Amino acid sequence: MPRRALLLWAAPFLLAVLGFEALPVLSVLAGSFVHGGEWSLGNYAALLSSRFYRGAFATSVNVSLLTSAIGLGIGLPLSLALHRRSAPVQRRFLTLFNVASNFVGVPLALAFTILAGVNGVVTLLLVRSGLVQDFNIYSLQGLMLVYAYFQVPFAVLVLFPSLGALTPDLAEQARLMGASRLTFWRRIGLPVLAPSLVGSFILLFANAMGTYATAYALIGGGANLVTIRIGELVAGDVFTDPNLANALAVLLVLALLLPILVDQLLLRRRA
């Protein structure tokens, strides 16, 4: 087919990405240098000055890689049974996994408030039998529980295609060299995995860092954090503030490329 018609059948799928994407990257940078209606610096220094939005940042990257650490440490027991067994099983419960990580935002925090909330389903249950006596959702404690439940079906669907470089054939060659499990872990599985685990941890703290229905929904604004900080600046009922929040999103833009840009530069050091 002739290059001029490559690119006519592309030129929807060019301007989808130029309109849906690039422009509006383009327009959020461009108006992250507006201040007081002049191009400056303004907002970046306003917020690298204030502690309100630098907490909102710690907060953010604090949920972020402890849900991120809960969602591996958990995803890979779950990924390591599932492959062993059969491909019908698999089959089905990667399916379970994929639906459970993609139910997010509202209809995850309501399914959790009717559930866990203060006269929620469970919570009911544990108070009466005592074994709890304070249980709030609407904390950030509640937010990492929320967190988690999509974090660990998302570790699992990202580490089980990285499992397959685990062959019989090494576990076998280590046990006949007179290598224990606990050996077979620590020298061969877990460095055969290591740029598949660090990839995966980087997809689970961006997944947490640029959450914003599930946050909230469940807490409004209570909860200090970087997306919520957002949407207050673009439609807060009380201040608003668009540039600012240009800057800031451009901002939680950086804090996700920083980690994706060191796992690539390890990549290319390992390789």
Second form
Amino acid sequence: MPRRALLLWAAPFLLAVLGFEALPVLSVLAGSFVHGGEWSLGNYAALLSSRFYRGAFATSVNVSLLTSAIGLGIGLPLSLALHRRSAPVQRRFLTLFNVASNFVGVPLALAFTILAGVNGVVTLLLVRSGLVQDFNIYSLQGLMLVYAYFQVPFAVLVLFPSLGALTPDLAEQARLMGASRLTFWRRIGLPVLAPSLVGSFILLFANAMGTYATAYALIGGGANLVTIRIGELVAGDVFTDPNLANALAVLLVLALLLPILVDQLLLRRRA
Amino acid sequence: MSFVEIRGFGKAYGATPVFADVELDVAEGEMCILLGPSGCGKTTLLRAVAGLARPDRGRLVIAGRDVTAASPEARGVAMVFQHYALFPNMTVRQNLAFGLQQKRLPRARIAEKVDAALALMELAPRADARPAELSGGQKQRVALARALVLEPRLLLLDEPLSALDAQIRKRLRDELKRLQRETGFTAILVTHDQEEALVLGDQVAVMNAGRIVQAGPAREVYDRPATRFVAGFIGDFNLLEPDAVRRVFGEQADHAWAIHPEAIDLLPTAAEHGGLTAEASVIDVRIHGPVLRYLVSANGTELKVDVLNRSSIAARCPGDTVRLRLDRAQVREVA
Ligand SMILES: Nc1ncnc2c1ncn2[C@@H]1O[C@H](COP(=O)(O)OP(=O)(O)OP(=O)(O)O)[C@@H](O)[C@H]1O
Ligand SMILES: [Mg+2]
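Alternate state requested, the form predicted together with its partner chain (shown: the form predicted on its own):
Let's see the whole complex now, leading with the same chain.
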């Protein structure tokens, strides 16, 4: 087929990419350089000099790093265990994890409020039994617990396909050669999985950084997260500044792109 | 007493037995071939010898030591897996060094041994490559070198050549045989290729449905199959039931006859001859390199006949009538 005809066939796809991906990004990017009605870096200057907004970034990054680490920490052993099971069992659990990792936003916040809110079932049980003094789900710790709910299954979903590289005969071979389990994991298991662990961590990080509805529904504007600040600047009750929100969004995108670029560079060097 | 003694080995997964009553003796420096059809339990038996699968009953002695209950790493065996199981994150050199490092050998000693193994297997130019950058044959040689560098008491090989194409397979087969002659290692090799078994094996043990049905020197197993199954599996025997024997050769037989295709002579109809004879017509003829393989029909029974291919031009054509001649001594009666 001539190139022109191919382009025609791809046109609907290209239009969709242009309209729903490229244009919004470009408009956000352009808007972020408009400050007080003129082109300038004023928005960025305002953000970077503001303790408040720097704090939002710090909190978002902290929460995301921690919940990604929790996600991988629980997700890796979970996917390894699942990897040893039969195909039907694997399918069933992967479906379950798929549902869980997509169970976010208002429904998730509501579910956790009912279970672990101030008068939540679990909270009351724990407090009555004397195991905890009190537990506040509407805090950053609480938020992380809720994030973990979708980060763990998400980690399993992104890690699982890469476990195929770690065939059982590798572990058996190492064992026959006299290696302990620890040695196997240190010298073979983790190095083999390392690229996908890094890649998964970046995905989890991006997943957490971009979460808005779950956090907003749980804590509201009180949580100083980047996404919540953006939402407030666009549609807040007190004051709005869409262009400042644009600049904030651009910085958020940069924070997500940076680790991806570093990862790609590392992978290329290794290959 | 043999170097390796397997006594009464049995294993079942749930209710289905994988192998049972396995008895096998391997002498020091011998290459023993486990030959059998797919699913007959060869891999599981090999894994049980390695200690990776636990037999339900039986005893295993290696080099005079009862290792039935010993852990895999304490048995002094090395194994080459069917898909090589090379560590993908390590270079060829690191793969070879790994086992020696676990033995806590001094660094200089390890380098020395690894270099020697690389040289032996002609892998030196690829020493710093990772498995993904190697060809199938090279991977195979790395797997073999990695096992040999440990100087195991017993080397276990699970279909080491089956993942390779025919050309490389033949070359590596000869290389393996040369290596064994030179270094004198003791090995059990699993295959389902009868030619490979006959070429490589000092001893061939034929397995069927979880049992060793015949074990002995390759020559003997080829010449004197103990059962119909062995005859069918090794050497492409013609198998004639007693009534077919009567129809073709006019002889009374108590058991089925197994006859090698190369044991039958094709003669012109008028020729003089002793021994058993029969009239037959040629159905088909194929060139298998150095031999011609005829398919002939004698009194309604089809027979395979191999003749040395001195001249394909002189070959008989389909439809020709020929005379078959056979020495009675070449006939193997099988139960
Ligand atoms: N872990 C297991 N659980 C249940 N059954 C098993 C297990 N491993 C092997 N089997 C069964 O044991 C039988 C023998 O398997 P094995 O792998 O030893 O055969 P094989 O002779 O090596 O075959 P192939 O030539 O195809 O490799 C098969 O029927 C297989 O289904
Ligand atoms: Mg097998």
